[in-house]
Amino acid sequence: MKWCVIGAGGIADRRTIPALLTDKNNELVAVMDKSPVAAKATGEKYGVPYFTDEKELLATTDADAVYISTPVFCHKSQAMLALSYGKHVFLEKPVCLTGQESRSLLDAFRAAGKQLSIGYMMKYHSLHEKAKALIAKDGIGNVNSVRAQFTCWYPDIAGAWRQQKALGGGGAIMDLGVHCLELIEDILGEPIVEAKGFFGTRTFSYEVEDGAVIILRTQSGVLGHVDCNFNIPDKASESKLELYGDKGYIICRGTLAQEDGGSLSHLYCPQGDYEAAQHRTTDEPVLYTGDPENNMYRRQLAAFAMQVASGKPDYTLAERAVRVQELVDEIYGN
């Protein structure tokens, strides 16, 4: 498949370029940023064509397929105006700036029979589908309870399009709370279905949140509760996931994470009889570790590649992105 970049910096260069070309079905043709810097820089690191517009860059290049790793609120013209080139489309979240955006962005995809995904690649980490693979096969019962916290620490910076609402459509919600709602999601098979949050801008002074709880309900009564802060020191964070079960829990340390690593602790223990008394004793979970080997990136490029040589377009994903986007609405008051 061959590939050209919307948006040649950031993540683009950081993760998903590098892990693009470890896959030897897939070829890079050529990168653009509006950015000249960013747009040489990139594409003399890597070897190809590149642009400062992206109409200049489609209508030039001979591609399959289009990454697009811009601000969100480009997302929608340049995945548009890709698919009028006849392009797939493989686009950062969040999805668009509001749930109506993304909805029609993907009914336009759907009726072109063009693939459109979105790049939520933390279902890929080895200890999420384990996670999942437990669940499955009753390994804490019925899920009751989950937990996400998803923190990192990002100060005033001047220009950075995160910080302004019209740039980015939020802030933790858009960029971190986003990440959870759609992991939830996936481990559970199952939606969710209500939402509702309290955010606001405590340590900083951007006009955005830098700190939200999201309480959620998934379409089965599983309930729960998602922290995503900007106001939070990394090393102060565990970024982890809990699911917990009428039979037992399973606790994910340092897996919200660009990277597979962290750790899963499998707790297994159905109870039986009320204790009054609450005596109570903890036994030693089975403890997981995170592959290093393992290139979400890599993983998540190859799932789209593969749904496009079949020929037979796959909206699963892009469906759950877009519902995700449609729930930060109703937390937002949109």
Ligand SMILES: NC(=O)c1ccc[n+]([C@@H]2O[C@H](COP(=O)([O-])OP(=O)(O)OC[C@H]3O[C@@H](n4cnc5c(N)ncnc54)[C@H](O)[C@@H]3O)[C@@H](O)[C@H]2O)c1
Second form
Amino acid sequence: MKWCVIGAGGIADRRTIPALLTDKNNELVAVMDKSPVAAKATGEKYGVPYFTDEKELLATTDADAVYISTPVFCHKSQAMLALSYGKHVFLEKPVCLTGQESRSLLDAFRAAGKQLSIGYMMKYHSLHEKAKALIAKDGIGNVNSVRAQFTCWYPDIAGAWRQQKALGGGGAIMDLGVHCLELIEDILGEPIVEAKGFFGTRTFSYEVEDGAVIILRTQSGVLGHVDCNFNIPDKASESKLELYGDKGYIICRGTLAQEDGGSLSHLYCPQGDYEAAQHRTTDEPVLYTGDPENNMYRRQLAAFAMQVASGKPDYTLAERAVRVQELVDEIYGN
Ligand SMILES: NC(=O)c1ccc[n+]([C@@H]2O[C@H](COP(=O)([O-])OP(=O)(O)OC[C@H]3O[C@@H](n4cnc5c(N)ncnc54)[C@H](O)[C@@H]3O)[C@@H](O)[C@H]2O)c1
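Got the form predicted alone; any chance of the form predicted together with this ligand too?
Then the entire complex follows, led off by the chain already shown.
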């Protein structure tokens, strides 16, 4: 598949383009960035033509697909522009500034029959896949409770788009919380039907939230919460996903990240009788470790390319990503 890139600095250069180039089925044909410095640097680094105007990029290159990794406020217009040139689009998360924008984008791709996928790569983490497989094999019984924590240290930076509501759509929820909501739906295999949150700005002085707690309920009644913070030091970040069922637990540590790794502890401990004394003798969980060779970015692009090659667009994942934006609207009270 021939790819071009809109927004060639940041995550595109750090993760996605290198991942794309490890797959011989992919070819990078051109890049575009609004910043002439970033466009030139990325174009020269990967030996492809570079542009500072997206129309010129789309009009002069023969890419099948466009990877878009620009600030969130650009997503809708750039994805629609790529669609108008007949391109399939792999768009970075979160989909758009609001649920409504996201839904109308998805509707447009459906109507045109072009593939749209969103960059929620954490479902391809080896330990998240393991968690799903364990749950499917009754490894913790019926899941009753889920918790996710995803944080980073993100201090005030003059002009940063993520720190402005109009450009990023929000703060820690839009940037980190969305990953957790999407991952929870993926692992549980069912939609979150209700989400509410507390959020605020406490450590930094930007206008978007630097911390949030989301509480949620899934279709079958699993209850959960998500903590997402911009104000916890990276070294204190546990980056955890915890799933508790009526027969045990799965706890992933250090897995909400850009690289595979971390660990998964699995304890299967069905219990019959009520134990009034609540002795806390614990069994040793089975421990699994992540696979550093597993590149989540490569996997998500490969899945996208396979879908395009099949000739049958599949909107399951885009639909979920849009639903996440609608939940975020609910949380923010948009
Ligand atoms: N899935 C992930 O792991 C992951 C990680 C980081 C960021 N992201 C997402 O990727 C997107 C970009 O984030 P980032 O961290 O790379 O941001 P960034 O600010 O580091 O990089 C964005 C790039 O886009 C360019 N740009 C800005 N406006 C543009 C425009 N109108 N047209 C073309 N280029 C433009 C900038 O010059 C910059 O090079 C966001 O949607 C973000 O949420 C995803």
